[in-house]
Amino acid sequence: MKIDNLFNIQDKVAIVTGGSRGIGEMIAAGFLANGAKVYISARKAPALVDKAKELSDKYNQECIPISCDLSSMNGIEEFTNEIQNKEKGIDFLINNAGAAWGEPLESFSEGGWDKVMDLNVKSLFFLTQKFKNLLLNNASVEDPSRVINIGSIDGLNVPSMETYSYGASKAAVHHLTRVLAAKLVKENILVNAIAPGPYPSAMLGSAVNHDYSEIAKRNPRKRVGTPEDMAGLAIFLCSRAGAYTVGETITSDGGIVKTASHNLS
């Protein structure tokens, strides 16, 4: 019952896609700070390499960058092959890489639809498929392997912006989480999702010119999310503390989804 045992992720091997910034970086940092070895991926190699070195130095723990484009099957296969050449098994797969697209309904483009669906839904499914054997190699009844899919409150609520493919993709992530959880729990791989609300990130930042003050004011908690909020939830789901939690989509949004009707006055 000690904290050190309940939330222990020491010496685990984790993969965090889109791990060089935003929510992916928050989760990677939380894992590294608590003794896990972490692989992070992103498309832009120089920024990814710099971030991996920064995190390795900060936490005195191994953070390994692998540059790839996970929106294509070729990119997914290159990434999974590279990990398979380095590791016999992995403990945690964090499917965080994602994209957003905003355009008016009347002119919403096929490119904007496909880009979001390919990265947010298709890549998540095929990464889980291709990493299944490595997850199985480290999985047991006592200590299951974990998959966390990063969804969004935009997959639960109706978004305020015209991001049609994004909200639809995140709703798909939440349901796919339940479907994969039902399949993989029998093999000691636990699948859950996190649905973040407003967190500082390149995606949200570009929509609000990186000024989060208005968003913070409107939030029930009067702030945006912090790295501790996100890392703490991911560590819970990946540790002994979360080993009986299966197929859930847990919001981390300061109360937006569950208290919205009470915040109108």
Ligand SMILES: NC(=O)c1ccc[n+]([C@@H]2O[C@H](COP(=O)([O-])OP(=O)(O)OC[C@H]3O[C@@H](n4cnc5c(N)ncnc54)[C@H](OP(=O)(O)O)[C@@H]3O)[C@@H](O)[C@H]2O)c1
Given for the second form:
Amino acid sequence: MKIDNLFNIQDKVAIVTGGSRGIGEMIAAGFLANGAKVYISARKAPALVDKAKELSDKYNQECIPISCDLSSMNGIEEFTNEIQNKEKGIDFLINNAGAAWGEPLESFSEGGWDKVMDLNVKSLFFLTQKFKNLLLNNASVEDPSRVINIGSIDGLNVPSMETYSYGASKAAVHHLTRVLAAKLVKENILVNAIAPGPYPSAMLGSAVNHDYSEIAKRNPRKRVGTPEDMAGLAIFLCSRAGAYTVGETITSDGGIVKTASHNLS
Ligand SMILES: NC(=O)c1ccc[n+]([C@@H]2O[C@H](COP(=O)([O-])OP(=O)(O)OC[C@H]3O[C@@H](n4cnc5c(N)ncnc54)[C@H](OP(=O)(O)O)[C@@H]3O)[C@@H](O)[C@H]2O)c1
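In place of the form predicted alone, the structure of the form predicted together with this ligand is requested.
Below: every chain and molecule of the assembly, starting with the one above.
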């Protein structure tokens, strides 16, 4: 019952897509700080390689960069093949890489629809399919392998911005999480989702000019999310403590989704 046992992820092998910054970096840092080996991926190689070195040095732990574009099947195959050449098994797959697109309904483009759906939904599905064997190799009844899909509160609430494909893609992520959880729990792979609220990142920052003060003021907790909030939840889901939690979509949003109706009245 000691914390060291309940939340232990020492020597586990993790993959965090989109780990070069933002929420992916927060999760990668939490894993590294607690003794896991972490592969991070992103398209822009220089930033990715620099981040892997920074995190390896900071936590004295192996962080390996693999640059790839996960929005195409070719990119997904290159990425999964490269990991297969390096590892016999993996413990955690964190499907985090995602994109957003905003445009008025009347002019919303096919490109903005496909970009978001391809990365947020299609790529997450095929990454899980192609990593299944490596996850299986490290999975047991006592210590199942884990998949965490990063959804969004925009897939639970109706978003205030005109991000039609984004909200729909994240609702799909949450449902796909349940569908995949039902299939894979029988094989000792546990699938859950995290639905973040506002976390400082390039994605959210570009929507608010990197000024989070208004968002913080409106949040029930009067702040945005921190790396500790995100890493702590991911570690819970990946450790012994989370081994009976299956198919859930857990919000990490300061209470936006669950207290919205109370705060309106
Ligand atoms: N921040 C928030 O408030 C918030 C709230 C709810 C949900 N989320 C979700 O959290 C996840 C991470 O978002 P974030 O806010 O941390 O965004 P971010 O700062 O923009 O980071 C996105 C990451 O994904 C990578 N990426 C983007 N397109 C890619 C592609 N085609 N192939 C491979 N990697 C790609 C980026 O690197 P490159 O650009 O170099 O490829 C980067 O590492 C997303 O799924 C997002 O929807 C975020």
